[in-house]
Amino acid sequence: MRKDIMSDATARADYIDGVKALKATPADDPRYSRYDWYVLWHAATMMTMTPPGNSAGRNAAHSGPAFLPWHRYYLKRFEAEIAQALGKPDFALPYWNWVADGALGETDQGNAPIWGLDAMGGSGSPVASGPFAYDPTDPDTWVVRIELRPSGLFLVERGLNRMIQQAGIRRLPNTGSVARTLLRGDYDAAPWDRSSLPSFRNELEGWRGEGMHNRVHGFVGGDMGFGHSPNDPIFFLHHCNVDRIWAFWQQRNGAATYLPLDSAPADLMRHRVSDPLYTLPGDPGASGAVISDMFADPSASYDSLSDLADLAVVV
């Protein structure tokens, strides 16, 4: 079961050291890790437009319906890979719960506990405090090794780029913004991308309503900014709070109101509710996993969802 990693230390602990077991796992290419190989196929997707060439911006895990079972796959993939390193079978991904922490001040926001030396570090170009502190004379830094340009994918050897606040974004999502969305009945509807409206997936992703998942990246800034932001741990526990919001708006509506269905035209490919999830050419570990298989799969396990349910009683 996931839980909230400023309310389990243990959680928290295992976290840290999941990912940095990863990033000391050499790939198939020994040029980055097994956990770079998770960025490089989150940038992957973004490159994958869904039609090609299409111009609303709609790619194989974003900017259309897949955008949620896409990021569940992904979540349970990363978090089964984690337990492996750790040898910890019942390990489970903690996730941010940014919801509470919209509700603070808009400093406070900024020094939250998950900014703390014992969590996530704080801010820099390169980090330079908490476990993902980058020092190029230490053999075990913090490494980032893969980015997104627009011309295409880069290898490169850097620290991690964090900006709390300093994107623009000062603020979280607040309650009231969360509250809204939760009241969309619909998961998705035409054109299926940043235009839809209302749209439950629409206003969550951030393209409509008030920013949600696309405000917090712009809020923490630096990596996050960009295709490439898996390189920043905080990511992962982003999108567990993204998948949880998913979660309990599932409990309310049913776990399979989803939309588009297969009848839907050929150039809504990897986002109708029998399409394969995208995954990298030769991936070994691809399970041949559906959109469906996302709607009521036993990872998406929460420990509370109260404050949710409270949130959704709010007009």
Contents of the next structure:
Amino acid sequence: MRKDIMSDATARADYIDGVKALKATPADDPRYSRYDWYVLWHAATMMTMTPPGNSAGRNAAHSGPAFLPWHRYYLKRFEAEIAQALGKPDFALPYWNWVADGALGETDQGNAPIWGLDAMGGSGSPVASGPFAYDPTDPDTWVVRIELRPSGLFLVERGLNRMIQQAGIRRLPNTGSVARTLLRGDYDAAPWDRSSLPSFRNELEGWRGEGMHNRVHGFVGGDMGFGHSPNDPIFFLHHCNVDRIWAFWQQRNGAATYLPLDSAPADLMRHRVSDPLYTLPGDPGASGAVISDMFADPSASYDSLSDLADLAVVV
Amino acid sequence: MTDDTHLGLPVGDHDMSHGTQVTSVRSFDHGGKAVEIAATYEVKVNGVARQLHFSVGQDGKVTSHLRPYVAYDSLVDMVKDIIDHYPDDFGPAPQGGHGDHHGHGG
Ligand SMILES: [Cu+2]
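To complete the pair, please output the form predicted together with the partner chain; the form predicted alone was given just before.
Below, the chain from earlier opens the complete complex, with every other chain and molecule after it.
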């Protein structure tokens, strides 16, 4: 069961232990870890424009319909690998309920318990406190290895950067924006990119209105503002909450309300309902998963959707 | 940062395969007429043409996978932001002092 990370000390400890265990597990290419492999996968997906050269900036997992199913697949793979690394088959990814934190005052949002020493720690370049603080003298310290730069993907060695509320975005999405997004009835709409309207996907991704998912990346700042954003372990907790919101929406609207269908034109490659989800060349766990494989059984994974149900009322 | 390694993975369709020029075509109907606005952009920093992986949408806003969670109102804003966030990727650091290296995103 996926739980609110601040509601359960065990879920919190398991998550921190789990990401550190993946950081300590070499990938097939021993220059980086299995954790870093996920960072690489995300960055490579970001670089894969669908179709190549499109003017909307749509890639295999962002600014298009596949945004939600691709990230669901990514989280499932990550969750399963942590469960294995911890030897805890029941391990479930926790989520950061930024919907709840968004209802706090501005100062309290930056000081919320998620940023405490016993949770994700605080800001810094590099981060100076909490479980992901950088200490070059400690061989087990949290080290960033993968960067997406103008000239491609690079192997680096440095601490994690995080700049909560310092990158011009001082507030999380407000509950009014969340409520409006939840009430959207259409999964997505032409032209299937960041200008789509009406589109639940596009509003949740954050290209319309106040900005939902995108705004959370900007609120955290530092590495979270780049294609290598999964370098910050808050990434997976953030996206688990995005997934929870989609699960709630699916429960309301029917699990298989996805668009576009397979009959859509070829330039929607990677975004039609039976298209394969992008993974890295040589992915050792590639399963040939397609978008529609991500529709089943959404809401049963989460401890609670009731806070979303409370918001999703027409007033 | 001098020993950072380019991973050279066969991913993405921008890298190496495209030049530094970005062509944008915006088309729409207005007053019963079909309009097409075509433009080609090239960004030079310190005289060097750079591939910044951007595209210009039908609404004129600019996006780049280098700053993937933002759509910029102008290409000028995007270029400034990318230079600010990748200080080491645009030619040699200024003379006189190594300073402490903060990495990216700071
Ligand atoms: Cu993403």
